[in-house]
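For reference, the chain that follows is the form predicted alone, supplied as structure tokens.
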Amino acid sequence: MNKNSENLYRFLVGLADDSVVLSHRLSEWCSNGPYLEEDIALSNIALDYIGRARMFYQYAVEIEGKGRTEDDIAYHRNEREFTNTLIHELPINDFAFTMVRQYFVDVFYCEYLQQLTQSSDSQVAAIAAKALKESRYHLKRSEPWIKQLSEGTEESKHRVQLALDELENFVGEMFLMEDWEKELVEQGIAVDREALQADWDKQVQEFLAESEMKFPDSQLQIRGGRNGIHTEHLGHMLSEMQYLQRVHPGLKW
């Protein structure tokens, strides 16, 4: 691959990794949700992210041109080869944590994917357009949950605040731009994440203030995901997610 193709491949795999990792995390609520309807809803959102990951992986292997499949990339790389941002890989914790994380990424994706639909790469733009519809629906679900939990009992409000405090250190990485991604922005393919940060902060701050919740800002604290440097949680998660393909290579349903 030439440099432009390498950058595009890296871009696609990063977005796919974000989606497949968050999908697996959300799937961990299957049979563990607070009630049946929410159990099913979280499982369906996990499937949305799986579909998104597949589209990005499929385009990535097409660009790569080595005959690999989406399964090869998803199931036969170790944690140092994954390039998802760290917020996606954190354990689900309690329900409040999951919903705060989901709200944060939903706000981000609604703006990010909207801009990505204008990509000069028609296939990237098409994937973004489909994913944007899903993210808008996801945000319509996560916002009411944050409000309900923040204005519910003292216990639910306390758990939301704990989640906000923990996630503060991971939000900033969503807006971090690597040099190779900046080159894609110049070509009109990618989106300038840094330019989204101020609006994200404003929207989140105003929404949380309605329920008197405190979240300082999205200043970057912990980074490394796009370069394969992860928390201790990702390796354990991949050992479960990749188990069947590792034991039975080439397994097909």
Second form
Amino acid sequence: MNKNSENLYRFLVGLADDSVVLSHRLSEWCSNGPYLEEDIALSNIALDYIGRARMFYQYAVEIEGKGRTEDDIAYHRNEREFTNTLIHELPINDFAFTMVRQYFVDVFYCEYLQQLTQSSDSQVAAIAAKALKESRYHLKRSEPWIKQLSEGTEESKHRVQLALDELENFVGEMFLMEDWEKELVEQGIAVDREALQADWDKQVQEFLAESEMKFPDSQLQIRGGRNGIHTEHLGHMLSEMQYLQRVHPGLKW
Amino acid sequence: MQTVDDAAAQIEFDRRIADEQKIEPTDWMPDAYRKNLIRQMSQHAHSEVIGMQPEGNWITRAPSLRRKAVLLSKVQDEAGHGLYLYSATESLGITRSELIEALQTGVAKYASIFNYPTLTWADVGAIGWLVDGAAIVNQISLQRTSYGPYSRAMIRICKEESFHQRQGYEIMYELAHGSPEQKAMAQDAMNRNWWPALMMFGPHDSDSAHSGKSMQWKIKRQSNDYLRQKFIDQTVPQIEVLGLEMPDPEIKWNEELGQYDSGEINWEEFYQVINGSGPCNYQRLKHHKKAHQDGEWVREAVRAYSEKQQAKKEQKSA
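Please show me the structure of the same protein in the form predicted in complex with the partner chain, now that we have looked at it in the form predicted alone.
All chains and molecules follow, beginning with the one already shown.
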């Protein structure tokens, strides 16, 4: 691969990894939700993210040109090789945490994907257009959930606050730019994440303020995901997710 | 208590059943018919919901992204069936929370098959193929059931179930034509799930507690043994295509009857599992109760929020 292809490959795998680990987390709610309706809804969102992951991986292996498959990338890399940003991999904790995380990424993706639909790479733009529709729908669900939980009972409000506290450190990483990503922005392929941060803060703070919830800003940053420095949680997720492929390598399923 | 009006209504009800007309939620119906339906439909709904657990057991370990997406969407379908069937049951004048309580206190049952563990990935294939296959045989028959909402639910659900069965068979086919380990995994899962799948059709006709009335009211349209035989006859050729050993050495084509002979079900095991002592009975209910309890604060918050909104509205209009 030349440098441009390498950058594009990194970019695609990063976006795919974000999606695949979040879909895994969301799928953990199946049969565990507070309502049967939520089992269905959260599974649905998980399915959207699996779909995204597959599209990005498939395009990535095409760019790589070594004849690998989406599953080779998803199931045969270890925890130091995954490049998702950390917010996507955090455990589901309780329903409040899952929904606050979802709300945060929904707000992010609605803007990010909107801009990515303008990518000069037509395949990236097409994937973004499909994903954007999904994220807008996700946000229509996560917003009212945050509102209901923030203004529901003392307990639900407390749980939302704990989720906000825990996630505060993990939001900023979504707005970080690596050098290779900046190069892709210059080529019109990628989106400048940094430029989205101020609006994200404003939108989230204003929305939470309606329910008298406080969120300082997204400036505190725990970083490392794009370079394979993860939380301890990812290794456990991968050992579960990759178990069959690792025990029986090279087979078709 | 039956009144003179009820007696006239009973005659009309009987006439409609005889004429193959559907009974609708607002129609008069005998109490025993209503109770029988609530029992059967809620059992069906609970089966869909509890059935999410054994298959859900493999969602996070599915061996490829495609398999994971298909399995997750299948389990999501089952949740949808559960929801649809709960709603149909509610049309008989009972609430979903009452139904869930009956499940959690053991008053209501669910399909016994889900009290067996899904030990390997092949169990996901075997369940889709055999369990959904058996369910389809049963549900096709129930499309003609006399209660309108139940009948319509079955028509809709059958369409999705046939996809489920195909995805299960596809998993089995891939495994049966894969490595020796994969083939052994498929054989083992089929052997373990075969008998519980046959048990899904219930006791022999001669021993079935609820069958008589259900048949008379046309809630149930064909007998347990008839449907079980139908399932065996359609499944044996599929086992041959897979190239697996028969799970029952007594399976043999009977030229005279034009159907397969097969061995006798272990009825002691059947009743043991039904009565709560299957390998996973305790685990399944515990899981369901835990999810329900863990979600209680969410449901409380939703109630509180909606009350607050209502109060605000009233304040405004006052």
